[in-house]
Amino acid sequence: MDEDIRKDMIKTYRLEFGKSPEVVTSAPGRINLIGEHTDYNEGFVLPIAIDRRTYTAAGIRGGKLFIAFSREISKKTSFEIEAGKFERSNFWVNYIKGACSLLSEVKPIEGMNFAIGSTVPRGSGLSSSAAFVVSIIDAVTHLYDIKIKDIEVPILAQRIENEFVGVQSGIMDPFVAKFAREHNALLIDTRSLQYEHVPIPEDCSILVCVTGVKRALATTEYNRRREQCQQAVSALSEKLNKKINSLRDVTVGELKSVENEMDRTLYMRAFHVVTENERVVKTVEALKKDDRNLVGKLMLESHLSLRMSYDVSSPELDAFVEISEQLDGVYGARMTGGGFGGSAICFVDANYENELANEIARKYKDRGYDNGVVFIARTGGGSHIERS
C-alpha cells in the first residue's frame, strides 16, 4: 500500500472524526486484458489489478448512526440501517449501506465511521466501484470479526452492486480486487469461480488511455446488454432445441447455424460473447508461450467485436485504439471495462512505454479530444488490511 496515501487517509479520518481509525483497508482498480461482457454470461475473463487503489479508514462509533466521508467529492453523509429495509440515497453511499446491511445479517453491527479516498479514476472503466465495495467489506468484517470465506467477498460485492446500487454487473471486478497478484493476470471461470494466475512477460507494459468521457453504468445501456443476452439465451434454447443456461453453453458453430432465424441484434450480442470466450482461452495460451503478437491480435479482434457486435464502444475509445495500432512497440489495444466511454488499454514493449504514452496522448489531443490522459499501469495485488 502506498505509504503516503495511507498516512493521508489516517489524517483525513482524524480531521473528520476527531480520533484515529481502527483499520485502513485497500483494494485495487483493474484493467481487463480481454474477456469483456462475458462475466455475467458465466464465461471466461482475464483481468489485471493495477497499482491504483481505493482506501477505507474506518472505526466503530457505536449506536445506530453510520457516517461516511468521501475525500474525492468532499462530502460527508450519514445513515442508519434496518434489517429487511433499504432506501437508496446518494449513488456512492449505496455501496456502504449495502455492505453494512448484508453483513449485519451475519452478525449484529453498530454504527461506524468511514473515510474513503481513491487513486482509481472514477467513471473511467477501471472498476473504482468494485475497489470501493471490497475495501468496505474488508473494513467491516475486520472490525467486527465477521467470519466469511475469501470467496464470499466478491460474491457479496456483486450482490451489493446488483441489489443495492442497481448495476447488473458480473463478478469479475470484485473477484480480481480480492484475489489479484502482482505481475499476473487472473484467469477466472465465472461459472465455477475457479481461477488461475497467469504471468505477464516482464518486458511488457500496459498503458491505460483514459478518454475523459465519464460513464455511470447504471445510467447507460449496460443493464440493457445483460437483458439482451438473456433474451438471446431464450431464443437459442428454442432454436437449438436444447437447454441453455447461459451463452457459455453455446458454440460458434451452433450460433451460426441459426443466424438467419434469430433477431439480428440478439444474434450479434451472442456472437460477441461466444467468440470472446474463445479469445480469452487463446490469449492465456499465447501468454504462456510469450506470443505477445498473438495477444495483441486477439485484443484488436476483441475491440472490433465490442464495437460492431456488442455496440459499446465510442468515438474516443476507437480513436485511442486506432492511434495505438499504428505505432511500433504496441502489440495490441482495445477498450476495457463496460464501454460507453471510460478507458482503452495498450499492451506494449516496456522499453518504449514512456515514449508511447506521450505519443498516444499527443495524437489523441491532435484529434480534438482535450480531456484524455495516458498513464503506465503497474500491476497490483488484491485487497489488503493495512492497520488495526
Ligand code: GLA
Second form
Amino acid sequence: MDEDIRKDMIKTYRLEFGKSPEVVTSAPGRINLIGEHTDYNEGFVLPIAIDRRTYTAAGIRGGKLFIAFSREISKKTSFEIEAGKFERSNFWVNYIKGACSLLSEVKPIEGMNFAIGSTVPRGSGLSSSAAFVVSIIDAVTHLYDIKIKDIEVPILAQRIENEFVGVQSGIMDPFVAKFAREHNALLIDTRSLQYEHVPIPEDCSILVCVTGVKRALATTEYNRRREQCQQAVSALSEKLNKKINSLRDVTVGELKSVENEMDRTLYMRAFHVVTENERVVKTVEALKKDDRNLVGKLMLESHLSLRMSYDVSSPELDAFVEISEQLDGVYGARMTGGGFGGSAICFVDANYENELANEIARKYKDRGYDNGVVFIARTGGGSHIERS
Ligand code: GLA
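I have the form predicted on its own already, so could you send the form predicted in complex with this ligand?
Below, the chain from earlier opens the complete complex, with every other chain and molecule after it.
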C-alpha cells in the first residue's frame, strides 16, 4: 500500500505545484505496547512504529508564501511568514506553521510548497499527528540544510503540539516516529531520553483494533490527567516530606504509605503511573526472555489499571479487550495511546493472525459496534528521506 502512495505523492505534488518536489520524507504511525500516560511523568514507554506512514513532498518556492496541500482531505491552504511568526489557523496547518516558525529561529527560511499524504488512520490513537509533524520537520531541515541533532526532532515536535496546536502531549509519539527500528519495540526513558531497541519475537504479531469512535473528550480529559498528575506530585512532596519532581520519583511503597492521607482521585492517578512504570520494565525483561504469556499478562494489567485507576478507557476499548482475551492464540490485549476511543492492540501468535483478526472484528460487530476495523500491523522504521 505504501509503495503506491510514495509514487503518488510525487505525482500529487507535480499536479498541485507544476514541478517535481525537491524532497520526499516519511514518518510512521505507532502503537504503544505498554507504558501509557507515563511519558509526561518522566516515566518509561515501549512503543512500536507501524508500517503506516505520513509522506511529505516539499520544495522551496521563495518569498513569503507557504502553500500546503493535504491529499487525505483534498484541501489546499496558504499562509505567510511574518518576521518568523505565524498566526494560528486550522488544525492541521498549525503543525506546519509551528515547524516553520520554530525552525526559522534556527535559520531564516522562505516560502515552501508541501504536499502531504498518509496511510496512518486519523483520529484512531495511532499518532498520525506525530508522523505528520516529524515528516514536516525532516523536510524543512533537509531543504534548508538546517543542522539539528536527531534527538532535537522529537523535542521540537512536542513543542509544536504543546505550543502551536494546544495538546499537552508527551514526547513518546514523535520520539518513536524518529527512532523506531523494524521488528523492534523502543524502550524510552522519558526522563533521560535514553532509548533501547527491544526485539519482538518473530512469530508474534500485533493486531490493531480501531474502535471507530471519535475521541471527542480526548484533549480536555488528556490535559486534565496531566494536571492531576502535577497535583499528585505536589501532594506527595508534602506528605512524604521529600523533593519530588515527577511521579517517576515515587515508589509503590511510598505511595501506599500515604494512601489514606491523599485525595482518592489523585491517589488512583498516581497509582496507575507508578505501577505502569514497573510494568514497562517487566515487559522488557519478559520480551528478552521470550516470555510472551507474561507480556500478555502485563498488557491486561495495564488495561485494567487504565480503566479503573486512570479512567481513560471506553466501552468499545473494553469490548475489544474482553473479546480478545477469550481467544486462543492471543497473549494479551489492551487499549493503546491516550484512550477515550481510538484503538486497542492484541499481541498474538503470528500463525493465527488472520483468523484472530477476523474473529475479533466479527465479535466486535456482534456487540453492536458497526465502525470497527481490525488490521495486522507490521513494524515500521523511523522517519527518513524517501527521495531527494
Ligand atoms: C497520547 C500522547 C502521548 C502519550 C499517550 C498516552 O498518545 O500523544 O504523548 O501521553 O497519549 O500514553
